[in-house]
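Just the one chain here, laid out as structure tokens, in the form predicted on its own.
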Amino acid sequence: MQYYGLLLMQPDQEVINRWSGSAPFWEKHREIIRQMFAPVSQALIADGQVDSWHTVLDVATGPGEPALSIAASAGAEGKVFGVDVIPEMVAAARREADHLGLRNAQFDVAFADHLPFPADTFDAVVSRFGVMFFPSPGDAVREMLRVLKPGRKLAMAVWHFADRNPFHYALARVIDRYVESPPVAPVAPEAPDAFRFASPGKLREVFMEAGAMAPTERLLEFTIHAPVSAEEFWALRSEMSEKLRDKIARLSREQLATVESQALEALSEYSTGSGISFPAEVLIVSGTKSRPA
């Protein structure tokens, strides 16, 4: 499973260490992260209505995007609260905003269904590929409009089909030729999964049983570009992904070699002169806090 931000309502002990785990890998490779997802930062900014003078809050921060890209755009006036549940996440995405000298941005441990934070607090909320892992999507996105000011909006990210997206399944595809998979039961249509939204309408009716006004969504069509060599994303991949990097550990050395010489002519699909480009789909929705009667 791969990590883009995580809040549950319940701890659960084992997927808290699996994404503490994690957290080392997501912030060593910071940088190309942000940039790979930049485009979905500023839909979830066009989209949320995000002005440079307000109080903004990410949830499922992760190690603090795209927090630390409106706090790092936003006036003097502006102010980025980001919040997750797992401690190791949220300390990466303090040492950034201390590494940046933002002073505008505040980063805290938190669950999706109760945030430290008064009624009517934020001009805009916005969540990047968070709520697909919520145990209770409806109770989270009720807690974040309660939070919201009326009138205002929350956006959210998540991914559209598997099989539109290759930066999921490129490598996945060459691991799983030479890694058995222990049967499973089928995974039920709410449990928590990267594409658990991936139909369209099914988290825009979320928003609307949560109370939000004129739920809409959108197609977003995008290009993950990274920076790097074939060499170093498998690297990158190998280490961002806990699934990749499970089933990786069960590769003799032998397999290794073989599956990494494979993976690399995987990626030479999408090389380019600058790096890795995958084409990608991601479902933006958002809706309004109502107003008082």
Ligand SMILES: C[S@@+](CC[C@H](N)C(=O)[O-])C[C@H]1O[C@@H](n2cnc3c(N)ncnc32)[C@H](O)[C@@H]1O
Given for the second form:
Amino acid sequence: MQYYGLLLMQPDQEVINRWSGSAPFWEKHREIIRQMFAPVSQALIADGQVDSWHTVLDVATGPGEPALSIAASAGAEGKVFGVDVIPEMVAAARREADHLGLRNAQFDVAFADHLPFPADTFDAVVSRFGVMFFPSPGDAVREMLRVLKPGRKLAMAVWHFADRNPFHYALARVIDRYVESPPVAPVAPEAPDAFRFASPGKLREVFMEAGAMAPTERLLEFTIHAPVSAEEFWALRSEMSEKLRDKIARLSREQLATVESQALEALSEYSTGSGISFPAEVLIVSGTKSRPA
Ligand SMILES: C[S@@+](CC[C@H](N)C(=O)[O-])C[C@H]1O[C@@H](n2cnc3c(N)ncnc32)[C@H](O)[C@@H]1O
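Now show me the form predicted in complex with the named molecule, since the one above was the form predicted on its own.
Up next: the whole complex, starting with the chain shown before.
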């Protein structure tokens, strides 16, 4: 089952490279990432109408979120499956499930648009920050609806606009002063990118076209709180993001020292007594699988 679909699909190689390279860092920083995005997981649990006895699927789970959090609070009958296209991410999720002793969580390698489950299997399907990287979001939403039980909910979280999210821009702006970006064409609206579904209504439209019943969208305004020092946050953020890792690798040693000190200065605006806190905005889109007529 592990490589189900891999031979049938043509992966977007750039997306695969990006996430394979990120897997060790997402695993290394998993606990802080879990805490930073816990409000998003809670919103998905609420809008996906996840209950403790449900069988839940988490698509593009990365190193296991929100699947592991859902499994940790599930009751005796509750089960969670997580899938991701990157084997290193799936291995990281399995290690953490073992470490936490969670026997009700299972992780497998699969493409979002080719899920290795029979139709009408899950009580809820969720996906946090995944759909923006899928080669064909419409096919993926259709596939997720296929494995969902009729009358149940699919819920996804995507970033709202970049300029509403200092988590993304605060450090990038500092680094961009020192790294010459090659003159590139603007990102095509359909290219895999963290902000591909930032425009309100865009993902809801995909849900509608894929056949979800009464899809809804809401803006989740929350605080990303990382209970770490500015120095630790700089290390975390510059490792977590493939774009930042790439740019930092192009800096000279002197430039890096300057960037780091300016980055810490930029972070002072977001420092609190207990860590680093950013105002954040995410869209939560959900829809119901229709019942057979
Ligand atoms: C931003 S990470 C999100 C990880 C996790 N859900 C979280 O919120 O912490 C995006 C994930 O999408 C996965 N991904 C990208 N394209 C995919 C696809 N076509 N099918 C399944 N997973 C995919 C990547 O491997 C990566 O782990």
